[in-house]
Amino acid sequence: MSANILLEVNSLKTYFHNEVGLVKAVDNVSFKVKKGETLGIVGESGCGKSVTSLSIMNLVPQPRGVIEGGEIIYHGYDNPLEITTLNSQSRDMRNIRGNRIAMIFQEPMTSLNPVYTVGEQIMESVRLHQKRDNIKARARAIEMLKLVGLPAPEQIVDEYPHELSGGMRQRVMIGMALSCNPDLLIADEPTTALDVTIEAQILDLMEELQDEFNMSIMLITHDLEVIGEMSERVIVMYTGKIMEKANIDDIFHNSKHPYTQGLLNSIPQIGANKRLIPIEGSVPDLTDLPSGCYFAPRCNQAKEICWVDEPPEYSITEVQKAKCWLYDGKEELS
């Protein structure tokens, strides 16, 4: 394993058991996160992006949610640690979660506890992982609020979430996530519900802090424009599977999977005199998936085999991979 790899996910399978049936929310997903890079994960709602991040954090809702197979290997210690073998409340897992791997959750108003001040919520993590007393933990909380660009941090540290705007709460979440200098920051839709001006500020802030802390970012979003601005490599997911992996330039200028191409054709461009081409249909019910390729019912390039057999992953180049029968004859990876 390269010394440059921070996190390695191999053949991850996270399933949910309910009355309706078995939901394969993440199905045989593999990827690596390099040290210091930003990896983008993009796809429509329900494609498995957030469940992948919850699996890495060992926070899959139980008992219905279960990691059925695969590995999640964290390389931040001298000896690699396999996260799927750890109890979610074990000391090793708690030393990783929030400390070495931190997460910005999708909705800051529901992620922040309304009955505690924002300062107290940052201090809790600092006291637990950095072993600081209350005075030093409070100083660290004020330092982080200042670092993320909040005005009057000495005042905001004693305020409650409802007293702050959406953008301010999102900055608090980023400050909380970075308070212990993590190796990896998982940002799940970090700019959801923010206006474009605040969104740009949050993205710029994340890039600045990434350089300052030399951390990796796993950016989860449905917005390809955000991916294009932030990421170096991209994973495109659909119905719990990875459809395409590539460097950012290849995704935008030489995408291979029809689903990726469909997402790109759906992006409005200022000044472009062309009509948007939406992807027809909708994401299938995960309890009633079609046979063959799951994207076939929505694909304008589907062949007969696409309706019968699930395609393997093919290697287009050393970096770019696509799970599509269009590339039958290329090196088969799975």
Ligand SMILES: Nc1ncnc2c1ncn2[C@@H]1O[C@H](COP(=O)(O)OP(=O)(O)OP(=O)(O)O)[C@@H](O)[C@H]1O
The other form holds:
Amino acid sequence: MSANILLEVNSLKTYFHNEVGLVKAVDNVSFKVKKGETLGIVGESGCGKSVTSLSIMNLVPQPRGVIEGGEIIYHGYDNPLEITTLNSQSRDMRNIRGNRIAMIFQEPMTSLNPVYTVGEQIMESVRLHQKRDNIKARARAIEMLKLVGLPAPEQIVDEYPHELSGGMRQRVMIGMALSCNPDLLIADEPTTALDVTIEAQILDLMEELQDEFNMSIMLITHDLEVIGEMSERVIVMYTGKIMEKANIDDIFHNSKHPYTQGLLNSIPQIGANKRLIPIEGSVPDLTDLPSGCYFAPRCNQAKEICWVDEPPEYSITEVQKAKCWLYDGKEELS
Amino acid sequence: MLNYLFRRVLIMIPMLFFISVFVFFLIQLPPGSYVESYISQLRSQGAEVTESQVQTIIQRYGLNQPFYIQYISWVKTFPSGHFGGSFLYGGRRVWDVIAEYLGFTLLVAFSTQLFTIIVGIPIGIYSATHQYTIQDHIVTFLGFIGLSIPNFLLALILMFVGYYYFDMGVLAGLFSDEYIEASWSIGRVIDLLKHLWIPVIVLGTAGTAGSIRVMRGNLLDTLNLQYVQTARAKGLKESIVVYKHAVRNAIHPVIMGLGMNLPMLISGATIVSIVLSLPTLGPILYNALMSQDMYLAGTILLFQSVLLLIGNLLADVALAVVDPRIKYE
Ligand SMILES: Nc1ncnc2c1ncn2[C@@H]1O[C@H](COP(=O)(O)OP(=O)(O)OP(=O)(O)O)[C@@H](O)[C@H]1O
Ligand code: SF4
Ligand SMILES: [Mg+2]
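Would you mind generating the form predicted in complex with this ligand now that we have the form predicted alone?
Once more the chain from above appears, this time first in line as the rest of the complex follows.
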């Protein structure tokens, strides 16, 4: 294992035993997060992005959700630690959560507890993981609020979430997530609920702090543009599976998978007068998936075999992989 | 906040005025009056009552006066704390009659309230955090029974079981015979506690079952909210996640329910008090209403309204303490 890997996800399977049937929200997903990099995960709604991140946090909603297979290996300690073997409530797991791996969520309006001051919510983490007393924890909270660019942090520290705007709350969330110097920040659609100007500010802030804290970021979004601004490498997910992995340039200029190409065609291009072509059809019901390639019903390049057999993952280059029959003949990975 | 409290208390005065008019009006509504039912009672016992005697009695109690005059003569007694005279108790001051039962009434009511809080809230939390387990199903099932079983029946069952199976003697009243008239002593307090639990369980079961259900349902909703996940993502222990982050956001309707509960504990307790022969206001109100002892009945009802207003005020204060978003200006 090369020394610059922070997190390794191997053949992860996270399923939900829902009333309507078994939902394979994450199905055989493998990827690595390198130290200090930003890995983008992109895909339409319901493709399993959030469940992937919750699996890493070992917070898959109980009792329906179960990690059925695979491993998640955290390399931030001297010895590798397999997260899926830990009990969700165990001390070891809780020592990772919020401390080594922190997470921010999509909905800044609801991700802070309305009945505690933002200061208390940051201090809670700091007291827990850094064993600081109240006075020092408070100083740290103010420091973090300043760091994330909030005006008058000494005042905001005593304010309640409802007194802040959405953008400010997301800054608080970032400050809270970073208060214990995590190695990995999982940002699950951190800017989806914000307007475009605020979005740009928040993304800038995350990039800035990434350098300062020397941490890795897993940036989850359904917006390829956001990924383009932030990430070095990208994973494209669809119906719980990874469709394509590539460096950011290849995703934008040399994408191999029809699904990635479809996503690209559906983003508005500035300057270019190209018409928007959203991907036809909709994401299939996860309890009622087609046989063969799950994308086949929406794919304009589908071949006969696509309807019959699931494509393996093909290695296009050292760093670019695509799960698509079009690359039959390349080296097979799975 | 203090300012707000002051205004809330102030506003109770006009509210109580309207309530008192309304209560008095309602009590006057049924045909006849105390005197008529009293006289017919005397006559049925074979007593000779002449028409002029009847008129004298009616005159004396002012029952021939129009509604508003009677009302005013009742209200006039408020400042002195008399609240009129009770027919049933031979013209005794209403307040003196009420005072005799007030202490035990409040004791039973507040003990029941405390029981509801101490038992209902933790079980509701447990049930929600163990959703769909056998324990949860049992709690939910018992809750339904608790909500649907009539209180008097529960009282009878408890008395029966206590008498026959546990040899506890007759579990009625708040004291054993030897302590009823005794002056206060440690022994009397212990004896009181030995009797108190029965009415508390009987009266508290429905409220407790209600609290469990509301607490469970609301906590289940709250546990799905994003900030609870945030709290978990920080690495907090599940118990802290539940108690510090979820329960405090889920308890509002339980508090409001408890606020409404207080006066119910008095009027709803009537039948139970009769069955258990408790020295509380419930049976007094019942008798007063039956025999049209209007000043007594009106005062008890008014007193209940005061409790309702106080209960709501306390609930509002508790809500403000729990939730900083609630600000009273
Ligand atoms: N708590 C849950 N209970 C049952 N099924 C769930 C639960 N959470 C997720 N799922 C299932 O897992 C699938 C993947 O959900 P996930 O939240 O990971 O999607 P996502 O890619 O994050 O989508 P979005 O962009 O909408 O956030 C969903 O289609 C849903 O059916
Ligand atoms: S495998 Fe076939 S259907 Fe699936 S994306 Fe590739 S070409 Fe399209
Ligand atoms: Mg999501």
